[in-house]
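The form predicted on its own is given below as one chain in structure tokens.
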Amino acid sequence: MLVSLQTIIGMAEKGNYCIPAFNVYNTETIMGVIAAAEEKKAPVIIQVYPRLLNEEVGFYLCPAVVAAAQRSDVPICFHLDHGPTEWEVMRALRWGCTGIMLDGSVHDFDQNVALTRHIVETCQAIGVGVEGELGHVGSVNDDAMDEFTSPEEAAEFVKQTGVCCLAVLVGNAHGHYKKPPKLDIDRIKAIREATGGTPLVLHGGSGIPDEQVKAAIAAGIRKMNIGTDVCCAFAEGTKATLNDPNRSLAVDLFMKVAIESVKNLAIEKITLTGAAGKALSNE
């Protein structure tokens, strides 16, 4: 059930829900997310940061994701998250990604369009959809947030690049929010309308209040990224085991709690985004 980005986003579009996209870092986080997806019968996206492709860990991690997705009984897309250049994109495709995010948001509009369009055209040759970003989604630690995504620019960006989904800046950021964010739901609706119904992506999904997530999905968000919460769930599960003086020294045994912790987190997000049960209904 390894599927393309456009296929899995199309499922969410048809059913008016959102695909949770989980960043993974090791075998245990893969296992936790897959277990949750299979238990809840949900389509999910498993994604990796480009630094993992630039380091040796990607050589080991990517085949594990592909194997897990191929064996799974629910639709899974393997996605590159925040690919900055063609180099990371090519390596991601070679190592099995079925979805690509080209993040050109650090460039000016014209450069972002040119780079994204080139990657879209390249990936079309092998049937892989591309996510773009307009409006740089920064970190919660940044002193200031960039200007929110303009609906008018978003419409032009989608028209010129042909992306299958678009990440937008609407009050979201990467990392743990110092205070609850306030998403601009009206802007999400305006971008959605201006782009002719293009599926939109919400980065920084860890820590956004549930009611805002639901409102964002109703407004047109079809993919939500979860990275920080995966890290925290894994760390808490590991810590709980390591603090037990009677724990086994066998790594595979004391990692079981960490896997379960990631699974529980993934189940929460699958339920929140409305993806639970959608692998069965294909809606």
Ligand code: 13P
The other form holds:
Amino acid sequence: MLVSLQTIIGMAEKGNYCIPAFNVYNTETIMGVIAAAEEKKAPVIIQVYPRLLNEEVGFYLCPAVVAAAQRSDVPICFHLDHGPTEWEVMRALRWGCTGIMLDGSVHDFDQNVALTRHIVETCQAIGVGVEGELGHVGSVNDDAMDEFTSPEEAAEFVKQTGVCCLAVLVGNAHGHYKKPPKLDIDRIKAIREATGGTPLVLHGGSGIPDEQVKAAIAAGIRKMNIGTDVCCAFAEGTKATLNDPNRSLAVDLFMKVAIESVKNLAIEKITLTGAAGKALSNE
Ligand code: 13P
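Having seen the form predicted on its own, could you give me the form predicted in complex with the ligand?
And the full complex, kicking off with our chain again.
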């Protein structure tokens, strides 16, 4: 079933676990993630970057996510990832997103608050929860990312905007880490406490060592984004098929290993985040 961001995050909050949020790029990655969620009976978030909401791709991709989520027996939220402006948010809502991220982290604090609050108020009208970001989570290729999220600013941000969850910068980055990251777990705890228990979001989930992910969840992370690992799993599966002399060129058969590879990755992350078996439970 298709559920809202606040509903799915509320499930994680109640059960002290984390919802894995998978970035998808095509029908095959959607199929792999949903097959994993159904097999493991897990609630999941399926999310898209704003560039996928254009006329060429969004027209095919978004209806496929919505239809697949509606026919599934596990809770699935369809989420816009890193929406930069109201324009992308409007498009995402039109395409059926049930969760919105407004990423105003490139702006100064006051501008970020004003933009995020405006989007929260807009989305409230149709019952869609909003994720905000404070402390800009960049790429692993950026030079310095040492301006970690301040607990005091986070408290003020949450109070002024009304976001349902907050993405934080605590040693994480997008892409494959050049060396294993060291998450600031104490800071996650401090942000959680300062914001009165606001559900926190960890971007850059690909390649964070399992023990750190578990510690981050224990400290208050309730949504973890996984993008690069989905791409790698899909590419590895495709490569394996290309190297198979008995492969079929019929595209649906050709894609089977790639779908299975995404499914296996998703099962791994569903298990790691504690979401397995939680689809039907009240905890
Ligand atoms: P990775 O690509 O590093 O997994 O990050 C994904 C992400 O945070 C999307 O917002």
